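Only one chain is given next, in structure tokens, and it is the form predicted alone.
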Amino acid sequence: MFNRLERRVKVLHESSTSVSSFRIPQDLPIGVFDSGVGGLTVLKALQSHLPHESFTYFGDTAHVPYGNRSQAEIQALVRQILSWMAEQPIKMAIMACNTSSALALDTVRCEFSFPILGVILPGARAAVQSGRRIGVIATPATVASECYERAILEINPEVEVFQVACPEFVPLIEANQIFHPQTRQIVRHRLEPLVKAKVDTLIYGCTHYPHLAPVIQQILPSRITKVDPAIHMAIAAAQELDLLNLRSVQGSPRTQFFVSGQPAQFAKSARPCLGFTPQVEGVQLQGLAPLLRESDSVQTVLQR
């Protein structure tokens, strides 16, 4: 796996495998992971925040949605793409996902040779700071897993946390379905438990659900402080990168995109987040089938 990053690093202990056995070179790009587009809100966050950075994005299109799989084929997925990713080699990953977050992080950061990072407790710090009565909105994976409840409560015990679960949002954004008139009544329907709970500060518990930004905001009341993590998620990269003296200080940073799945589509989705078309090149995860299930396309979404 360490292979091509060993021929690039001095290995201080051989037989250790932790981020102290190798001195990382400062040029390696830092790899971004999502199931699809989302993540793009945390690469561009992370870009802006750290500009002398390059990054290397992979999108997992063949098996978006991850927020209705089980835990096992999450932690599969991801250590299928941390792999793919450390042959590369790359310096630091982020798990631009709340689902991977929410269900592998802990799992798999021990396993590899470089920092890994989520975007929860960065989310769930913003969020305490912010209010005191706590919407969350999410995939039900990461809702059923309780992560940003349990991050929240452990930093204020005091605060009140409502979570909502929304298995459609993911698959109408990277349909690209964002201003379909039934989208609107999706997302009413589904932030409807939050204004009633009069909630002072919503969490985008996934990095999908900036994209629908637009809508959101036109539905919630405007006293609601709305927190992408992605913005603190860049915050705490840039800290993690100082204490580990990995930040670049110099070169010409780029960005290179992957997915699993379609080139074509994915750029398509991608260039009304990033501004334009990038280009994007299609990698077969070894050992992995596609998992797409029927409940996974949009058509099913619109028709509930």
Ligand code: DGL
Given for the second form:
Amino acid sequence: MFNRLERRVKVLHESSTSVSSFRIPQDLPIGVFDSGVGGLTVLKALQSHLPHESFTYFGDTAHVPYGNRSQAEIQALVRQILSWMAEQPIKMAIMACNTSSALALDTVRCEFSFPILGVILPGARAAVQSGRRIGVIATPATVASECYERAILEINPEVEVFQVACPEFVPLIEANQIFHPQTRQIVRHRLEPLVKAKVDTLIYGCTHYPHLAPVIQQILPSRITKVDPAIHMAIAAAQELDLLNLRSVQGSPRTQFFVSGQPAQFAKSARPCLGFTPQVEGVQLQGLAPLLRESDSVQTVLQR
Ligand code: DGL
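Can you give me the structure for the form predicted in complex with D-glutamic acid, which would complement the form predicted alone we have just seen?
All chains and molecules follow, beginning with the one already shown.
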């Protein structure tokens, strides 16, 4: 894959006098992506922790939710997004999506010329610092991958991990139904096994779920520590940028928003999280047909 970043890097390389002066330009944006508005929770943490960085945000809203998809579908979608990002170009990609991090990161990481970071490890590390009975709420695909369980037990085999898949949460959040009375019932139902298991810590194992925090916090006992991997992801990204000498330390940062679905719908759903209505551009990714299933529509979720 010979993308614009590589071309730019190659030109720099060829025009420089020594090979050691070759590197990815620090002023390029960091690419951040998710299936929809979930990754905005990570974007906000990144923006506050890395105030001089520019970001290119991509929401794959034509294919949300990812959490009910097969690994092959998720990998195909992630490859398309990263190939598009490579063309922008970007200096680093952040999978602000647990489902992609769980099912695609290991496979696609070596296929691109920029570093690619996922959210699972920073979240698992933070949770192990806080508790011994750790609950994980995540998409069905993330839960089935058992990646949180593996990551946590690798750090501390003494810890107990309890996972719950919450297939309704993402469609409800994408449709702005956070304060719908039925959403509360659905959240209560999904969290019940974790309350019964007496967890002391809960990981938001899907970047969409912090949007539901006002509801979750009313339902879960306050003694349970909630871990949002977003800030831990931002700290890990800063360390990686420093390590690779890629951190931007000056200039006026900007963030651009792109989606594969309806820009106006995304702008509306993003507003409560961002505090403003973003300008959003639609992007057609090649070779992908929308795959939204009837069972994922918010009407179907609320009628269940
Ligand atoms: N926000 C993503 C995650 O962290 C994707 C959720 C989905 O599209 O199902 O898993």
